[in-house]
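The data below hold one chain only, encoded as structure tokens and taken in the form predicted alone.
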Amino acid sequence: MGRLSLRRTRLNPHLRELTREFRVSREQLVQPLFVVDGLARREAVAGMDDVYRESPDSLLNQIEADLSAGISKFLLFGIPAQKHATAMDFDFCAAQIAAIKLRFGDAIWLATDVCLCSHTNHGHCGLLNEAGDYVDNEATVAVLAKAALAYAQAGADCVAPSDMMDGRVAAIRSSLDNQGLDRTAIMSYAAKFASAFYGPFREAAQSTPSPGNVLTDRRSYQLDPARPADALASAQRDADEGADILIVKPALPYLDILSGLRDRVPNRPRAAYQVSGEQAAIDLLAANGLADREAAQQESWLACLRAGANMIITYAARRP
């Protein structure tokens, strides 16, 4: 008997490709999109290519030249003109979601961020308690229940909340359903880290908590990168309380929790999230000559695949 060969299926590109076990689809892939309240033309969001912080016309715009691309799936952040402390205004994003929707209809999928990260005038994910050292978890998961209704009854597909409160799940699923929406589904941010790698994104969304806060950070209710266990009993609440996809959020420095949730709750798809920062290191390399960035980019979405992940949210969907 001859010695093992394993080399003979790589000799050539034909026998690569036909030996693969996970493949990158265009399918699977979920473009984030920023609009912006009095933007008049659209900015260019610092350290990604490609990616826009967009007027609502420029808006409509990007997404016939994405659909022309062949992307159709969007997860849609709205970013309003006021921000308030506690009383919240949905109107400019759940107007956007309509026009999205009245020109493109089913031929595009859309989610819409739900948060208020976006809309307080500190920068936290909900509102504040009185001393502001705490977000108050259930004023914070009431008003987000508005702000998902809002959006589902403009026409988003989805909605995905983002803001890490406990019990966000099953009031935004009652909700809907009390209001005959049943058929929107729910992409859980069940599995979102205090992470390092955000800063692009808060500067395209303008939520970075503001310096003169008591609470400076989101390390109390944004998950501890050193707790898995965590991490996999948020998502398993999430998905008993309805939550329909399950996001890990950022995607390459927590592939461990990936492949955790397609073991722990195998009747729930999973979405990578691909963070800006994740993105931009990505762009970085490339720009410097450090690396080829299709390269770089088809790699770090083979090793979501391979964790666990069913889709992913990647700023690069858009690229050739």
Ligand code: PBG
Given for the second form:
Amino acid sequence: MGRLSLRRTRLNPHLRELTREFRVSREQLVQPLFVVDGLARREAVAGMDDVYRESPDSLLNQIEADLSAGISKFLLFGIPAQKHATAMDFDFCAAQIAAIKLRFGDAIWLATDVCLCSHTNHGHCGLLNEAGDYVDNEATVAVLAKAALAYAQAGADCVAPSDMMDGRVAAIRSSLDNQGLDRTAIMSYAAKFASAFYGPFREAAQSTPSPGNVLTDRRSYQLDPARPADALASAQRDADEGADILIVKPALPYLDILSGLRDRVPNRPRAAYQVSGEQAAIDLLAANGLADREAAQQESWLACLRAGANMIITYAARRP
Ligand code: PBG
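Switching conditions: you have the form predicted alone, so give me the form predicted in complex with the named molecule.
In what comes next, the whole complex appears, and the chain from above leads the way.
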């Protein structure tokens, strides 16, 4: 009685290190980047530590610093100065991609978010019909394919559609292939939920649906948190259409979806996207002395790995 059974391997740090089943490595982390057209000096993003809305110049310096800290994979969000209802161009973001690739070449892997929400004057992820009560699927997919092509031609290694329209992966794949860009990967936001955890991002990317809209939120295209089966169907569909990597987003509230993908769509790598609100939760706890920031971060990353993530898109990738 009272003898040790399971505790023996927990008793010292050496054994704790030796017995771990999972480890977070910098190799697995992808750092999001925001670059804003017309910004003279970079600005901190409210709620998250060490995350900035970069100017085109500060962006290159930040990537340089990240590279020396061992971070080499990035997800870029380009935020244009001009917003439009229909005719939009992707020149600003394409120019940033070209500048990054010119400077860093293959030393980095650059994925670029493909969505319209930072480009539209109403903040929705696609083009609205005349009544403003429906995001037009077909018209939106055509513009998304155009954006993806512009980014791939500028040198992006990967395009990451985050709009949640139907059929966008197939449309993007064929437009890239037709232009000889068959080596450009597609990382689709395959299971992206209509979440309340996107707040800091929407401030950073100027992508909150405007208050005057008929359609006030994104629930007519993003997934319902109460429908895991729809998430699996969405991921399977994206895989069938040619997505190379599947993103689950947000991360911690949807670990069941990640492990569901591991079991049900096993032939595609999975990315967990720890979103801005999740990051802010950790950083605000720490800022208030209620959590150890690094320990909380590690714990959340480990949860993603246990659930089946091969990689994690995380705002804290660059932290030591
Ligand atoms: C836009 C997009 C969003 C995020 C990435 N791309 C937010 C949204 O749907 O409003 C969220 C990222 C984050 O919160 O970190 N399509």
